[in-house]
Structures are given as structure tokens and as C-alpha cells.
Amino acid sequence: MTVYANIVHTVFVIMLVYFLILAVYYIFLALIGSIEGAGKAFEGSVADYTPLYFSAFKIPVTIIVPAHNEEEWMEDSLKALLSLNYPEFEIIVVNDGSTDRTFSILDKILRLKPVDTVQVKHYLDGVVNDTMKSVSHPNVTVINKKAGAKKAGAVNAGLNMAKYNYVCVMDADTILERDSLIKVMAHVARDPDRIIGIGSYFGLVNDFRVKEGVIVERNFSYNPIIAYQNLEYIRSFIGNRLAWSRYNAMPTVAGGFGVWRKDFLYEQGGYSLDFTCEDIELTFRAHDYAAKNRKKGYRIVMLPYCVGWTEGPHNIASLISQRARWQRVTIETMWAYRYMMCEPKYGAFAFLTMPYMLFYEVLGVFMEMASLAFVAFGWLTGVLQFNVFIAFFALMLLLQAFTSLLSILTFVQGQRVFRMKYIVYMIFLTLIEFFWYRWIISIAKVRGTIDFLFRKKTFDQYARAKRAWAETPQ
């Protein structure tokens, strides 16, 4: 019983020095992602953006808009863009496939009519039909592809037609306020020999009023499953990428909405077909480029700006579809670069963000539900009292909550966008989210782990939510 006793105590020590390091790692970014959000909206606060209209040096910005059945959005999104307060732009809407009403849609508000097109494909897109121009809008262009070469070809078939040498990549379900591309590119144009990829915080849109891309109402739901997810946007916009994104470690530049330069997409050949999911593997592939070239000292910036809204899963099957893919791409990933591993070459990116990637989003949920079940046995057993379980048990609680507390008090400082209603609710979940939630997400992350060791590679769109309240378009 001895032997049995070290053995459960030993585990027991080792799981508690894992969580206490990762705990001080997550108060670590929370600080600096604070200090780093109050910077950044301060000089948003105080920021003149009327040179960016008027000086020689104004930077236009080509934005691609991947979209694959999107009716539900694709209106709102589209009429969203047209009113961009932007001195110049183009807008490229790739139809990947759909079988839904999306392309009479953009039909409908643009006036669509073919055009002929010579152009050289750097790019790996797939197949494409036809391409069209806007009569109403002559800075918007529409691709009909055949759909088969996931997000990534979409993307690729408007870099091959796209002008500009800055690129705003974004999902045709998010609605981008007007303000959102002058703020980011602002800081593009303070650094623009540096700054190769450039993103930015959204939220969730689920529940909003919006009427001819302006959002008329933003009535933040109270459904849980969508309220975590707000919740779990501000920590890791906030709490964490804001951090990395201080010593040029952010992982991602995420697809919802993501600025890049086009002369790094070029000489890497586009978005890769390889991947189930584009974004993350592009930033890493960015942080390699980077390394390659550290005498230019590229960098990938995160900004606390909330640029725009899009939809998230409405129920807790859609939910885990989407985080199950979520950890599989991340596997994915983790996995073809990890040669970076604790590279000096690569910087933070190697010592700071990739043994968090590992230890806490890849290997995480294991270390997580094996610590309590050995916990939960050990009192069971008798092996560990009572009151050490329980004081396991609280500090896991306290600690997400006060890493929780301090992201949300970061963001609400800087983007004065909840009411306090609704940020009391999010303070509540947070202390009930170990009970069910964090469980939800954990069985999804089991499930991508186990999809990624079948070697998965399809897409999973989860099922999008019907708005009821929409204006149907005719």
C-alpha cells in the first residue's frame, strides 16, 4: 500500500507543478496582453487617420471573400464591405461551389456580367468556372469555382486576380464595421516594412440586429454555449495573442478576418491545398519565412480592435464539430512544423508559443482529465484526503477565473461594446465553466485528436442557425 501511496502521490505532485506553471504562463500573457490592449487603444483612441485619404503614400488593400453557402450572410457581409470607410480597395468574391442562393445574391445587389480574364495562376485554386465584374460596383469582382480545393484554393483564386499588395482575407459570415481596415492598416502604414501579417479581434455576431450590412442592434445572447464562446474570443484575443503578439509569437492570423502582404503570399506560393485549415498553418509558415529572413526583422501583429462580427455555433453539436476540427488542424500543424520546437533561430515563437501549443492545446486535455481521475481515485482510495482534493479542485477554479477576469477587464476597458449586464454574465460563466463547459470542449478536442490519428483531412462545416429575424432577400 506504500509503494501504491508514492505512486499516487508522486502523479499527484507532477500534475500539480503542471498546472501551477501553466497557470502562472496564462497570468504571464494576461499582464502582458493588458498592458499591451491599453497601449494599443490608447493610440486608437488619439490616432488621425485623414493621412491615410490624402497622403501619396495611402496603402490599397485587395479584400478576398472565400465563400462556400453563405445566402444567410452573404448580403449583409457583402453590403458591409461597399461601405468601408477605406480611400481605396477592391473586393473579390470567390463563390466556392455553392449550391444555395449565395451567387443571385451577389448577383442581385452588383449587376454581374462575364468578363474575359488573362491572368498567370502562381496560385494553386482549384478549377474555375467563369469570372464576372460588377456593373454597379467596378471594384468588385465575383469568381465562380468549382468547389473541391477547400478554403485555401478559394483564397488562392483571388490572390491569382488580386492588384494590391496588401491582402484582407475574411469569411463571408462576418460583417466588419466601417472603421475596422483603416484602424489596422493605420498600423501597417507606421511599419510596412516589417509587418507581414496583421489581425485583429472579433466577436460573435449571433443575435445581432443587422440591416444592409450595418448592424442595427447588438443584442449579445444570452445562450450559453454562444456566450462562452465570447468569452473564449476575449481570452485568447486578448489574454493571449495580444501577448504573443508582443515578442512576435502569435500563432495565428485568424481566417475570420486577417491582413497579409502579398509579396510574402507569393514567394510561398499562396495558401497551401495541403492543410484542413489555412490560417494557422500560414502564420506558422510566416514564422519560418521570418526566421529565414531575421535581418529584415519581419513581424505578425495582433491589434485589440474589434474589427468586426461573425457567427459561431449555436448548439453544443455544432460546437464540438467546429472544435473538434479546430484540434485537428492544430495537430495538424504542430506536427509539420515541429522542427520549430525550441529552435533558437525562431525566436519566442519556438519558446514561448509552441510548448504552450504542445503541452496545453495538444496534449492538454489528456493532462486534464487524467489529473482528476487520478485525484478523484486517490480520495476515493483513500490515498488522498479529502481536503486535498478539494483544494486541487479550487485552485484549478480560481486560477481560470482570475486569468478570465483579467481578459475580460482588459477588453472592456479598451472596447466599451458589452453592457454591464452582459459582462456580469460572462464573470458567472466563468465560474461555472468547469462544471460542464470546459467538458464540452474537451470531448471535442478528444474527438479532433482522434480524427487527426485517422489522418482527416475534410472540412466539417457545422450548421448554421436560420435567422429569423432577417430580412429574406428577394
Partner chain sequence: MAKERKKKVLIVDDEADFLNLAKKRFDSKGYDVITANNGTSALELLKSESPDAVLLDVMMPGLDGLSVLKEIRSFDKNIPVFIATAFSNEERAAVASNFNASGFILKGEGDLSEEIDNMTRIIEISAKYREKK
Second form
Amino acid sequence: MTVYANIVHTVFVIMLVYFLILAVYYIFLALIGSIEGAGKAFEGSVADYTPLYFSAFKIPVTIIVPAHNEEEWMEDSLKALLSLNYPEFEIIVVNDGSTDRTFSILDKILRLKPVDTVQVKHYLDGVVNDTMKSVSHPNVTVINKKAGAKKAGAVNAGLNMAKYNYVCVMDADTILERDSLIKVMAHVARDPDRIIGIGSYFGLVNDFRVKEGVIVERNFSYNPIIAYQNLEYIRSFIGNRLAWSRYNAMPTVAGGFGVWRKDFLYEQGGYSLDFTCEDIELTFRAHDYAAKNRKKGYRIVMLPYCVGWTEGPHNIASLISQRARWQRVTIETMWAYRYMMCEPKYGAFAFLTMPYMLFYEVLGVFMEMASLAFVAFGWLTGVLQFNVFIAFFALMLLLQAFTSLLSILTFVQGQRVFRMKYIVYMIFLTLIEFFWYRWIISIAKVRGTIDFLFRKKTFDQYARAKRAWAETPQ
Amino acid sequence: MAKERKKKVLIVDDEADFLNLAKKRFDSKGYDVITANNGTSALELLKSESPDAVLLDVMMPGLDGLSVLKEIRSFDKNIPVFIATAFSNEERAAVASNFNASGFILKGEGDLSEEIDNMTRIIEISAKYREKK
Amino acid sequence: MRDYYVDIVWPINIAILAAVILTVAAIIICLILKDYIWHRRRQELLDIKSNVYEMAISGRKKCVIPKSSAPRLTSRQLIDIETNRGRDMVFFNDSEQEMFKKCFITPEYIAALSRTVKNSWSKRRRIEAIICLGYSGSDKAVDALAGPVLSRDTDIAYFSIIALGRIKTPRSAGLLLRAMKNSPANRLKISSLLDGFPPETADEIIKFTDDKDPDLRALAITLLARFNPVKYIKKLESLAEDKSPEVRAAACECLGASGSAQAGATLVERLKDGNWLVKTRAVLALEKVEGAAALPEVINLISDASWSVVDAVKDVMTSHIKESLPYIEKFISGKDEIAKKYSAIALENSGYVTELLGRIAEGRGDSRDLRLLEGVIKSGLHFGVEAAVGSLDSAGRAAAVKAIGKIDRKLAGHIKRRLSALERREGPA
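Requested next: the structure of the form predicted in complex with the partner chain (the form predicted on its own having been shown above).
Entire complex below, previous chain first.
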């Protein structure tokens, strides 16, 4: 009995310490994030964009949009891109073996004409069928590509054609705000030598009314599945990454919107076809490479500005499959770059981000489930009393709510994206999250881990939620 | 000053929901409201009814909001014109200075009461100015 | 033992619960406070707006700042009015901004801002004030920016540079140039800010052409090119003999920009320079100064070792294609492969190939046209031929393809296939 009690005791202490360290870590992130967010918000509010339209300040950007069966989104996102408020940019849409109307939509808007080009293949991209230029919009190119080289291959095909030294890689279902690029590039212009990658916050477009690529009404969705995702975006973009960015320890420049310096991507060989995740792997590799090779220092930055809106899954099944994939690619990347963990060469990234990714993102779900199972088991076998179980359950619930609330607090300090009512709704959701949404995500994470362990490589980066309002008759 | 003329606002939008909401708010402020659901008829109303202010939606079939605004500015430089839109900040600033828009409101957020407050103040100010001219 | 767990966990729970409640309260307070601040900001801006209109109506000279707002215009308000940024903000259109500036931007106000820049302990306040000094656009603000623009703090220096860029006076330009000397990192930015400055700025710039730093000398000369440098031809001619090739090249460029025939002799001299960049610039500048008359001087450089010089000669040929035809004919039938290729490119870029194909298609083409066409096709650089054929009508296309077929049957076949594909897509021409 004493051995058993000792085991119980040890496990209990480990769990408690784990959760408390997590709480302290989050308080730290929230503090740093608030400072960083406030600084960036101030910078954004006084920034003067007019010099960016002058000759030497001007930073031309190539926007690469990989698209695979995007008929529902292509028109809106392309039209939003065409009306972007930026002095000089080109758009490269990579039609990656679409079997739906994607190409005919592109052709209708752009009036495409095939051109002869000499392709220099700096980046591995698979089979390119043909290249087309738009008659109506001279800054748009469409590359028709055979499917099969994943999204990374599609982006690489775009990189091969890209004219400018900064590339903005985005998803075909992201609708950019018209001033997004100028806001982000204004920050790049401050320190072009060191910034190699930069990302920014974006929210969910579900339930918005979009007309011709213009967001007519911002109806933030009160559907809990969507609202929870909005909350999660805040948690990861604002709650975590903003603080990491201050120490140059960003683990991911999100695939939905990210600007990279092309000469740096060239040194690295572009996106890797060996992984099913292009964004997180590239960022890890960037840290790895830059820490070893860039003497002058480098920065991968996260901005708190809202640059656009993307579509999120609107039912539980598609949410689970999306998150399972995220989990799988996170573990894949962590495994591939495990040597960076706590290696002084990589600076804050190795000490601040990697341990968090391992203990929270990868193992956290098991820690949580195991803790609950442990106290539940203890209670059922009579070793622990019911009130221990309740106390522990309450501890997890409160911690969970507390970390979310800290992120919201960081967010509302610098932003006025959501109105008061919606924030209050989110606060309410955080308090009940532990009773259901948490476990949906946990199931997804477990599934992702299993997928990883059994080496399941699906090519579903393009997997998209169906447009919510396409299904409801109007 | 005792009995001031009731001010008249022209609201232009092709969507009934927004039209009704804005109408209700302006009504409660003691304004006369006339409405139009497309750009062409808005321009006609503007000439025949000579309202004190215009609230324009940007996205409309046919003549869109910005073209209507441009048209208005070609014959009246001073009438306050407000734009209902979800433009981003920079965009709004550009429209304000290029087309001489007097203000913007965001559609689909909130109940408009604060925005209408602002608008009525600007309308009062510029009405006084226009009278003097 | 059993209570032991509960004894540990519950106090922690209560502490976290307190933290949760505090955080929620903080969020709500933050939201309310922000809404209130925005509300006040809006109201104050509305006050300012109505005040501005009052001024305009009454024609009063002195401006009264409304009671509800701060005792004087804050930097924040000025920035709000100038940028029109921020959600559901009060907007000031161009004429209102002008009225506002006339009313509020007074010497006292600028003095107050200058004091803030100098004395404020808050970096944000200082930056705001610097930006406002820029918006004031007044020459009086320049003095206050003299210190910050050379500051070691990169943020302060950066915003000061931007602010000075808005004050378009020679004095401000002088400061910017001094900043240019000071911080090499910002040189290009500053040079682009100087774009819209008045012509007198040139007098400030010329001082920097004697600087010790060759990069700065070159940059100053390049800048001078934008301000009608005719006045400084003598100076530029001496700079064209400078030690540093960058400076010589910039001087050539600037002499070209002056457009003065006086510069011709110096530029011809520079064609013999040892440096490729200087030669390139001299070729292009000579064309600007003398036009087609430069051709005989530069044409021999087509066999230069540097592709950049050859490219420049090609550009000169392209812009004066009619005058270059005798040379091109010679090159195309000659032995020099590079001269051949670049002649072909000049023919295509100038659109002469289209013209010539048109003549051939109508049956008006003479033997020279055919020879040139043959030269273009044989040079291998005939990407433009296809497009040129495509721009003809269908009868012209057939004739042109026939003519091409006489020179290169394979190419004719290729063009024919491409054209029929185009016709399938877009209908016949």
C-alpha cells in the first residue's frame, strides 16, 4: 500500500508542477506579448506609408497563391488581391492540378493567354504544364501544374517564376485586407537586412458577407465552433507568437499569410517536398539555417495587425481532421529538428519555443488526459477521494480558462478587431471550453499523433472546409 | 432658431435591412429620411429633393457608391457624404482625401447609434457653413 | 494523507480563480476604457472640426480651441487629423485639413512641439511630436529636428528623416544630406525622399559633391541630376575626372540629365574610360545630350568587352533605329556574333521587325528588309517575330509565314502552328 501511495504521490506532484510551470509560462508570454503588441500598435498608428510609394523605399512583392480545387474561394480571394493597395506587386496563381472550375474562374477574370517562358528551376516543383499571362491584368501570371508535388511544390513553382525579392505566400481561401501588404512591408522597410520572414494576425471569415472580393459585412460568427477557432487564432497569434517574436523565437509563419525574403529561401532551396507541412517546417529550417549561416543576425517577426480573413472548418468532423493534420505536421517537424532543442546556438528558439512545443503542443494532450484519467482512476479505486477528483478537475479547468483569458487581454490591449459583445461571448466560451471543445481538440491531437506514429502521409494540405453559405440555400 | 427646418438625409443602399436600420436611427434624431436603392435614382433624388446629407453604400449593382460620390462632387463640393463600407483604414483615408468623403461607417457591426451621433454632428456643422456661404 | 492533496490543490485553485476573475475584470475594464478613449477622441476631433468651420464662417483670425479638448492640440489629434486613420474616426478631407492647418499650426504650436521633442522623457511622445513637426510642413520646424535626425536611436532618427521629408525646403534638405552622411543605412531612403524638393535644393546638394566619402559624392551627384544641373556643368565636368569610378559614372549620368550640348566633349572623352560602368553611363548620357548624332561616337563600343556597355549601345540603337540601319546591316552580315545578336535585339525592341514584316506581307518589302529579317532569324533571337506575325491580319500572316519559310522552314512551321492554336482560342484575326 505504501508503494502504491508513493507512486500516486509522485505522479500527483509531477502533474501539479507541470500545470503550474505552464501557468507561469503563460503569464510571462502575456506580459511580453502585451509590451510587444502595444509597441507594434503604436508603430502602426503613427506609421507614414507615403514614402513606401516613393522609388527607393518601394519594396516590390511577389504574391504566390497555390490553388488546388478552390472554385469556391478563387474569385473572392483573387479579386481582393487585384484591388490590393500596394505600389508594386505581381500575383502568381499556381493552379495545382485542379479538377474543378478553378481554372475557368481564373480565365474568366483574368483572360489568360499562354506565353513561352524559359523556366529556371531553382526550386523543386514537379511538372509544370504551361504558364499563362493575364491580358486584363499584366501583373498576374497563372502556372498550370500537374498535381502531386504537394503544396510545397506549388509554392516552389511560383518561386521559380517570381520576379521580386520578397514573396508573400498565402492560401487561396484567405481574403486579404487591402492595406495588409503595405502595413507589413512598412515594418520590413525598417530593417530589411535582418528580417527574413514576417507573419501577421488573421481571423476567420465564416459568416462574413463577401461580395466580389470585398468584405461587405463583418458578421463575426456566434457559432461556437467558429468562435472557438477565433479564440484559438488569438491564442496562438497574439497570445504566444507575439511574445516569441520579441525574442526571435517564432515557430511558424502561418501558411495563410507570410512574407519571406526570396534570396534567403534560395539559399535554403525553397520549400521542402519531404514534408507535408510547408509553413512550420520552413520556419524551423529557417531558424536552423539562419542561426548557422547569418552572421549579421536575422529576425522572423510576428505582427499583431489584422491582415486578412480565412475560412475555418465549420463542423466538428472537418475541424478534427484539420487539427489532426496540424498536430501530425507539428510532431513531424519537431521530430525532424529535435536536435535544435536546448542547443545554445539557436538562442531563445531552443529554450523558449522548442520546450513549449514539445511539452505542451506534442505531449500536453496526453498529460491532460492522463491526469484526468489518473485522478478518476484513483477515485474509482478508492485511493483518492471524490473531492480530490473535483479539486483537480477544477484546477485544470481554471488554468485552461486563465491562459485563454490572458491571451484575450493581450489582444484587446492592442486591437479593436472585435466589438465588446463578441469579446464577452469569447470570455464566456473560455469558461466552458473545458467541458467540450477542449476534448474535441484532444481527440484530434491524439489522432494526429497516431497518424504520425504510423507514418500516414496524406496530401490534404488543400483540404478545405466547404464554404458555409454555399450549402444553405439563399 | 426656435423652429429650425427639419434636416433631410438621403440614404442609398440596395439592401433593405441596412436601409431600415439607418432610417430608424435618423428618424429618432428628428431627421427627414428619403431613400433610394440604386445610384441613378439617388442622383435624381439629390437634384429634386436637395437633402442636407447623403449616406451611401459602396457595393451596389449598376452605379457603385464611389462613382455616385464622384458625380455628387462634380456639382456640390460641400454636402456631407458618408460611406457605408468595410474598407480598411488606409483605403478609407485614400477615399476621404481623393473623393472628399465626410465619414465612414462599418456595416454589420453594432447598432449604428454612435455612428449616427457623429454623423448628425457633422451634418449640423456643415449645414451652418453651407447656409453662410 | 487524503486531505493532503485537497489541501494543496484548493488554495491553488482559489488563487487561479482570483486570477481568472481579475483577468476578466481587466479585459472588461480595458474594453470600456478603450471605448471611452475612442469616444472622447472622436468628440474632440468633432469639436476641432466644428471650430475650424466656425473660423471659416466668421472669418476670425484667432483660433479658439474648444473647452472639452485638451488645453492645446495634442500630437495625437494632429496625427489623427492628418492620417485619417483608425476605425470609425472623424475624417478631415483635403480642404478641411487645409483650413485646419491655417488655423492651428502656429509658431507657438511648433515651439511647443519642439520643446516636447527636446525634453519629453517618453519616447513615444517624442516620436509623436517629431511626426507632427513633419506634418506642420513649416521651415521653422527644421531646427527642432536637427538633433533627432542625427540621433543614435534608430527609431528617432528614422521618424525624423520621414518628418524632414515632408518639409520640403532647402534647409531641411541640408539636414537630410547631413543625416545621409551620418547613417549609410538610410542613404537610399533619404535620396528618394528628396524627390519632390524645390530646385534651390541643388545648392545644398552641390556642397556634398566635395565630400571625402566617394559613395556620398556619387549619391549627391545622382541626386543633383533630378534638379536641372545645367548650372553646375563645369563642376560636373571636373567630377567626371574623379578618382572613384562610381563618381565618374554618376557625373556622366548627371551630365546626360542636364541635356546640355556643352557636355558632349567630356562625355566623348569618358567613352574611353577604363571602367565599364563609366563607359555605360557615358554612352547613355551622350545619347541624351546629342540624340542620334551620338551614334557614330558610340557605335564602335558594340564590340566592347563588357556586356553592359554593349547593352547601352544597343539601347541607343533601339531609340534611333532608322539612323542605325546602315550600321545594323553591316553588323548582321558581319562576323562579330555579339554585334549581330545585339543588332537583332535592337531591331525587335524598337518594333522595326513588326514594321518590316508588315511591309513584306503587303509585298512592299525591299531587299534590305529581307536581309534584315534573315539576320534576325539567323541570329537565333527571334522571340518577337512570332508576336509580330500575330499582329497582322490573316492574309498578312500567310504572306509573312511564307517569307519566313524561305529563310527558316522549321520556324515558319512552328509559328504557323502557334498561330492556328491562337485562332482556335480567340477566333481568326
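The term rigid core refers to the most C-alpha atoms you can superpose between the two forms while keeping them within 1.5 Å. Since this is a predicted model, take the numbers as computed values, not measurements. Residue numbers count along the first chain shown, from 1.
A displacement of 2 angstroms or greater separates the C-alpha positions of Gly414 between the two forms, with the rigid core held in common. Superposed on the core, the two forms barely differ at Gly239: its CA moves less than 2 Å between the two forms.
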